[in-house]
Every structure is written in C-alpha cells, then in structure tokens.
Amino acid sequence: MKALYSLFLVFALAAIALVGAGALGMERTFGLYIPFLAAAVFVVGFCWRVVQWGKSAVPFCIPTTCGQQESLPWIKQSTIENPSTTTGVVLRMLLEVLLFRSLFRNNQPQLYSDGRVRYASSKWLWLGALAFHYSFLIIFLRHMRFFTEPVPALIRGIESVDSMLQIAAPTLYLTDLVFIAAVTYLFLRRVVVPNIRYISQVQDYFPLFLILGIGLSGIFMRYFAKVDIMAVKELTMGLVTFSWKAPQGIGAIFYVHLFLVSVLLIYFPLSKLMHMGGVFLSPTRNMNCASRKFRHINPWKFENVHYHTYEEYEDEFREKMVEKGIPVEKPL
C-alpha cells in the first residue's frame, strides 16, 4: 500500500502538469514560474540544511573505522580505513564519495532454518547504487547543453561517448538504459526482500517513483513523442538568463517532465536525498581517528555544573548492587 500510494502521488503530479500546461494553457506557470521557484527552494534549502549540520556540536572523536588504528611503531596501521592524518581522511572520503566504499563492504544477514545467522556479501546493492548515481550524473551533465551556448567541449564529449554504439535514430544513450535498470532494481529490492519491505516507508518509495517518472518521461520525449528541441533550448536559456520566454508548441509531455524535475528539486532538501551533502559533514567519516594520540576533552564539561560521579552512584545503590551480585569498589 505504501508503494501504491507513492505511485499514485507521482501519477497525480504528472496529471496536474498535463492538464495545467496542456488543457489550461498555463505554459508560463509550468515552464517558468514553477521551475524558477523550485531552483530557489533547492538552493536555499540545501544551504540551510548544510549550515544546520555544520553548527551541530561534535565533542567526541567518533569516526567509523574498520582497520588497525595508529598505535605502537611496530604495529602496521591501516592508513585509509583508520586514518590518523588529514591526508588519510581525504583518501577515505574520496573512496566513500566516488566508489561507495562503506556500501561495498556491507554484509547482508541471513537467517537459516537451523536458527543460525550468517552474513553474506551484498555487492548487488553496491553495484546498483553505483550504476544509478553515475548514470544520473552523466544524464545531468548531458542536459547542461540546454543551459549553455555554446555547448562546452566536455559536455559534447560526454554525449558522444554515451551514444558511441549508435543504436537507432535518434541515437540511444547507454545511460538511459542503465538508469532505468538501476532504479527498477532499487525498487524491486524494496518490494521483494521481506526485511527491506518491512522497514520501507512512503518517503522511501516516493523518490524512486518520482525519479523513475522523470526518466521515463524524458525517454518518451526523445524516442516517441518528438518535441521542438529549439523551443526547449529557448525556454531553458530564458531560465538561466532571466528573460522569461515560454515558446509555443513545445508539447505538454515536456512540461510533465519539467514539473516532475521541479518537484524533485523542492523535495530534495526535505528528504533522505540530502545524504549527497550530509556525507561530507558526517563526523563518522570526516574525522581522523587519533583518540590514542591526543586526549579529547569534552567541551561541555562546565566547572559550575555538578556531575553525579560513580562514587556517588555506588553510595546510593550499593546495597542493591550487592544484592544483585554486581561488584562494588567499597564493601557494605
């Protein structure tokens, strides 16, 4: 039901754009006003979330590690998995951001009929996430040709490599296929795997259906319902130059695609998708593990605040601790 509710919501959003830009003729609203508002909400919301995270106190050394910490000189340290220097932290962050290192090391628990729990590799999730994010990035860079004039050589090169197989006319982009396949896999994983389905909520299904709707509407425009590319270029260039031009005859399907993208931009700062910015501010990733090299003093330990020490705690509960067999420092 949660998945169906999310799917219905995406269909309703597509219907709003289809009726508004098609039957009601509100091209300027769906082609100019809403996208501009969505971009403003995305930028302001993204910056606000990052600033809020940046202001959060991190009084302790709490990096997530999976290797030997720096210790005695004759013990070999894992400089990337458990870094104690800024260089090591940068290398670990690069592996995390570019190759999803922690997801690659992830294990999936499996409960067998004999009651034993075993941990198996979960590389398919890593591969699906990697394919999704990189295909999304390439598609995003390809679309920059609509917002630049002249089109940079880098974008033309990416587009040429993406269509190197020269399949069909217009040319089939490889990332289009990879993108749809990756999103479909991530959705099916949430539906098929029982424990993942149990913890999945509407906010997990909705962005998947929304992104899938964006991809399918874009593919439908390119290969089936042809749109006026020059008119689209004129509209997008009007957005970046604030000239506010809404050419006629683009087609309602384009406004459906653009409206879904606008909804994604507005939804982004409010959702789990903000992990794109949050990973750089996560203390479990961006801190070096030097707890044995330096003493980390709690900055919240104010002198005028009375703390309930262990001695006071034991004095208060000594009889009950002895009664339950809990060892105490002072006898009764």
Given for the second form:
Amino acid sequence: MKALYSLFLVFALAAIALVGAGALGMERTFGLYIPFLAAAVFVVGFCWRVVQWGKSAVPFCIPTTCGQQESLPWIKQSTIENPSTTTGVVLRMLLEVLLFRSLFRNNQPQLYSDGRVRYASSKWLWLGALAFHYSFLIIFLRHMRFFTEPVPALIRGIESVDSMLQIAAPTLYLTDLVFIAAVTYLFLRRVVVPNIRYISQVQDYFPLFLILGIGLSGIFMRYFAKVDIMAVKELTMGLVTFSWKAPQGIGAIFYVHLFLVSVLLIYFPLSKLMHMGGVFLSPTRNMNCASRKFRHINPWKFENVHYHTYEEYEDEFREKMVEKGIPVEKPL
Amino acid sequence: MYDKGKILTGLAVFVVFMTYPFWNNIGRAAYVKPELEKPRMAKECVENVEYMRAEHMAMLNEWRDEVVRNGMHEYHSSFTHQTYAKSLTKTCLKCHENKDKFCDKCHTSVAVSPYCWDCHVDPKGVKQ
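What about the form predicted in complex with its partner chain, after the form predicted on its own?
Below is the entire complex, every chain and molecule, led by the chain shown above.
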C-alpha cells in the first residue's frame, strides 16, 4: 500500500510535467525556473541542515567500537575499526564513506528447523548500495557534458569508458544497466523481505521510485523517444550562464526527466537522503574511541536547558496522583 | 556551532563542487549552437531535419545491421521519395562532405565520439 502510494505520487509528478510543459506549453517554467529554484533549495537547504546538526551537542562519547581498543602494549589494537588517533578516525571515515564499511558488516539471523539461530554474513545490501551509489555518481558526472563548453577531458573520459562495449547507437552506457539493476534490487528488497517490508514507509519507497523514474525517463529519452540533444544543451547552458532561453521543440519527455530531477533536489534536504551530509557528522563513526584516555566533556550549556523538576512534575499531576493514592510531598 | 572549522570547510567543498556548472562558465563566451556547414548539392536530408537531428544515430545503426546482416542495401525515404544507398561514407558523407565541419561540430559539443571512424573512412580526411 505504502509502495503503491509512492508510485502514484511519482506518476502524478510525471503527469504534472507532461501537462505543464507539454500541453500547456510552460517550457520556461519547467525548463528554467523550477530547475533553478530546485538547485538553490538543494544547496542552501543542505547547508542549513548540516549547520543545524553542527549546532547540536554530542553529550556523550558514543563511537561504535568494532575491534580491540587501544590497551596494554602487547595487546594488538585494531587501529581502524577502533581508532584512538585522528589518522585512525580519518581512515575509518574514508572506509565508511567510500566503501560503506558498516554495511559490509551486515548480517542476517537465520532460524534452523531445530530451533537454532545462526547469524550469517549478508553482503547483498552492501553490494547493491555500492553499485547504486557509484553508478549514480558516474551518471551525475557524465551529465556535466551538458553544463560545460568545452567539455573537460575527465568528463569525456568517463563517457567513453562508460560506453566501452560499443553496443548500438547511441551507445549503451554500462552504468545505466547497473543503476537500474541496483535500484530495482533496493526496491525489491523492501517488498519481498517481510521484516523489511514491515518497517518500510512512504519516505523509503518514494525516493526509490523517484530515482527509478529519473533513470527510466533518462534511458527512454536516450534510446527510445529521442529528443534534440543540441537543443537540450542550449537550454542547460543557458540555465547555468543565466542567459535563459527555452528552445522550442524539445520532446516533453525531457521536461518529465528534468522535473523529476528538480523534485529530487528539493526533496533532498527535507528527507533521509541527507545521509549524504549526515554520514560525515555521525558521532558513532567520527569520534575517537579513546574515552579511557581523554575525558569527553559534555559541551551542553545547562543553564539554557529547560528541565522539568520533581516539584513541577508534582504540581502538574498532583490531583491525579492523589486520586490514585500515590504519595505526594505537598498535599492538595 | 561545534567543530566550526571542520564543518564549514566540508560545506565549502560541497558548495564549490555542486555549483561547478555555474562558476565554471563565468567569463566564458555565451554558448551558441555550433554552426553547421550546409550541403551544397542538396536542399533536403534523407528524412526531415527534426527527425535527423534526434534519430540519425539509430538510423545508421539500423542501416548497418540491415546491410551487414541482411544484405539490404537500399533505403526508401518516405520524406523525399527517393532511394538512397544505406552507406555511411557513400551516402551521408557524400552530401555532408566535411565531417569536421558537420558531424564533429555537434559531437564535440555534446562529448560523443562515434567510434565508426576507427574503420570507416572519412574521404576528406584521407585527402588532407
């Protein structure tokens, strides 16, 4: 139900763009104003969220420890899994951000028929996530060919490696395949595995469908319902150089693609997708596991914290407490 | 804010990275669609221009398959009502004589480099 609801939401968004840019002819709105607004919301919203996180105190030293802590000299420390130096922490963060170390640790409880439980290593989520994020990154970088003139050698290089197999024309991008396979896997995981379906919400399905919609509309536009790419480049270049023009005759499918991307950009800072910035700020990962060596001072300023004393509590609930025969300090 | 230095540095990197398309184009000449050399010997392409702009690569791909696999060498255009040989060099490049000033103008601009010329000849390119 939640999945269906999200799916319809994405269909509705696509329909808005189809009607808006296609039937109503609002090419400037869907091609220039909304995407520009979306990019601004994305960058400003992202920074704002991160600053809010930066303002929150970390009252306790709560890194997760995944190996032997620094101890007596003859006991071998696990310097990356349980770092006690800044270098260690940086390496741990790099492993986390670039290779999703903590997903690699994922395991799956399995119940045997005789009632025994076994925890087996489960790498599929890690593999799916890695495939998804890296193909998304490459696709993102590849799109810079529409925003640069001349196109930098790096972007051209990515482009030619990605179309390495030289299948058909326009050539098939490998990342397109990997991307769709990975998103499909991430979605199927949510509907097929009962315990994951149980905890999946609209806000889990919606970004998946949105991203799948973006991918499929892009693929559809490249290989099937082709659009005039030169006109597209004219539009995108105008967008980033503020000489806004909306060339006529780009197919409506392009505006669907662009509108879904805009929705993603706006949705990003409002949602769990903020883990892109959040991963750098998670205290369970970025703190030094040397709490025995250095005292962690709670940076919270207590004078600013409003707390509820027992007296206030009793004032609030005195009547109800007396009613139930709970002893009170001040009688009614 | 705690860890101000680190967080603001991180955000600065993020903003610079994400706004790359905007600042990268500052001070460059405004983008104009590449000027293409018009064929001298004809007024019309094998299909209408809009179709050619969007679909020429798919068309060439089809031609290639039909010639190499099925031995079908003739293409009947419903637009010009003429028959063309399904050939990259002998048809396309006969009218569009100069690959550099036609095909490559567009392709460079959108960073595609068709690998066709690894094998097929560009007649003008050979003479130069």
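Here the structure is a predicted model, which means the values were calculated and not measured. Residue numbers count along the first chain shown, from 1. Here the rigid core means the biggest group of C-alpha atoms that line up within 1.5 Å when the two forms are laid on top of each other.
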So, does Leu13 move by 2 Å or more at the CA between these two forms, with the core held fixed? no
